[in-house]
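One chain follows as structure tokens, the form predicted together with the partner chain.
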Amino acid sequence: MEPSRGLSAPPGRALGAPIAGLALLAAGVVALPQLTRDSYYLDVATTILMNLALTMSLRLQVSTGQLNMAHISFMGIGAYASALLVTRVGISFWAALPIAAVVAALLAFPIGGLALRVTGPYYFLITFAFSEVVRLFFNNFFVDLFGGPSGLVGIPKPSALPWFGRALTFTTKLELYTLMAALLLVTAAVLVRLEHSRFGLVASAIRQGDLLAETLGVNVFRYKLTAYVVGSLVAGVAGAFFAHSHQVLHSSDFGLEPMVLLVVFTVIGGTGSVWGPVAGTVLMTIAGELLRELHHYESLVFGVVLILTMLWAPDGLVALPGKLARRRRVGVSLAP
């Protein structure tokens, strides 16, 4: 599946913008709990941060020209791995988190390696097939281990950490928010850094012309696989957090519907820039929560919002300010 031509902020260039963007993100993340301690706001904000990790890493893969419909499966792999490591093996959350992420990344090698042999709509559909296999696996196989259709319950919250003689706990909404905020800021720093490195430069070149890149000596497969594995690693981290903050897991959490939402967030925000998914995830999640008030009409209105946004801002929300500014500039230049 070919991503739309984004109006990319040229990567590999000026460091000012990415650092300012990261600083803005960090400031917003730090400011929110100063403004409200409302549990619902914090819960929604935590979900947004977790989804940001997922959409930003999905965007990394999209930037190499692949829409990976199995992204959510690696979140699931991370989630189940971490939950089982803590409840069955008995290790602490803090050990389970990195192991779960590595497990997700290791499984990304064979799955990504196989899926990336096909391209275009076939890639889209083969990754969808993989995601269904993973979901059905969690739902129907090793039911004693994964909980099967009843789901996996009783997952403990992250254990306390010693911190200069005190214990840092992670049980309240605020503490969980703080944990996810920390995880996200590290993730975002890595992804933004990557985007603005030569890796990001070559990765986005592949989306613009994979044959050209290949004949210029770019090992396109390796770049795509690297993006796949790095993305899956991030998804694994998000999954581990999800398991221990929600405390219950069900295979449908990693099915088509939540995956489709991730794609919606990413594309509505704009795939041309690393900040696209940020705009899309934040705005669309808030829109979704507002629409909850509409009960039966929620999905109807959400659908209309999607259609109109995509027709009005085909390059995503982040490309919109530039587009409006250009339109204004054209207006000015036409004046005598």
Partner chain sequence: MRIRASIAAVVIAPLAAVVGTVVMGGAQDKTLSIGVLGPLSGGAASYGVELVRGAEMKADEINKAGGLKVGADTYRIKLVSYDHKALAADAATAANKLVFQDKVKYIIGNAVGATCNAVQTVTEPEKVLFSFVCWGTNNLGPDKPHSFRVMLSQWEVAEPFYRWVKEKHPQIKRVAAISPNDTSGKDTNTAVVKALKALGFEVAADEYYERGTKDFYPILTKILAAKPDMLDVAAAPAGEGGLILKQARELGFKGAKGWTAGTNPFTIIGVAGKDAAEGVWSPANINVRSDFVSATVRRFGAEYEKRYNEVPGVIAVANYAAFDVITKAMQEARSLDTDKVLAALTQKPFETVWGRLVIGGKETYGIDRQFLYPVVISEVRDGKVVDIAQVLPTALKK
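Can you give me the structure for the form predicted alone, which would complement the form predicted together with the partner chain we have just seen?
A single chain, with no partners or molecules, comes next.
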């Protein structure tokens, strides 16, 4: 039994807001290379775009009320899968990219199916344990294949792509930025469409009360598993790009610290909106670059910001404009 057809997105929610948000995101992505061609800034911007794909897909899973601590592991699975397909099997990056994403999604299906049978701390522990198992597997097993502690090196950059009689190359910082920008915009369009659809409404209902949603006929497990698999597929895409843009992989790239950073970016931005991770990722990645010289204190600063956000803006930075507007309206209405 499925939820009633009355649970559908109104026209304004389904069309206007997401189109405006995507247009603003696309404008920002296109404008940045026009402002600077400095390799450092392009590298930071490319990292931001990749983190956006990861945090937006993580937020899709959080939208059903579950925090997947193994999200970074599926990025690693996609990265190693793409790197090995290109270096060992000999296929092109463009064939390896979708295969790596599908591999991550296929592995997410049984892992999600197991983890989502439980809730609360048990779900957290299962996903965290899986993340550590994946990291240790890449680090300690099949060293000749995965590179072991020394890492997997010699990964080529994305191969040239035929395009209307010419070849598009992806070797420079600007070209890699352009590739990641295209992947992000496609990803964002899919995730925003899901958010402003019946799926997004049902996911929100599950997050607010999964038992109540189940009594109304919602197949809660199916929705949670779908969000888990789709989010992991996006992480696999980001991982494939990471492997070929950095050209070297280490198991530590997909460990606890980068996973915690993804959670911090997502929570600080706000999990109640698909645009929350965008705000959190952009601001905190830039802050991380500014604090690079204070590397030992970076985690401390992020922790303080997270605590302050939870105290003063529990819905995240993206909800602050609405709160300030409501307070202003209340102040005007109470004025003599």
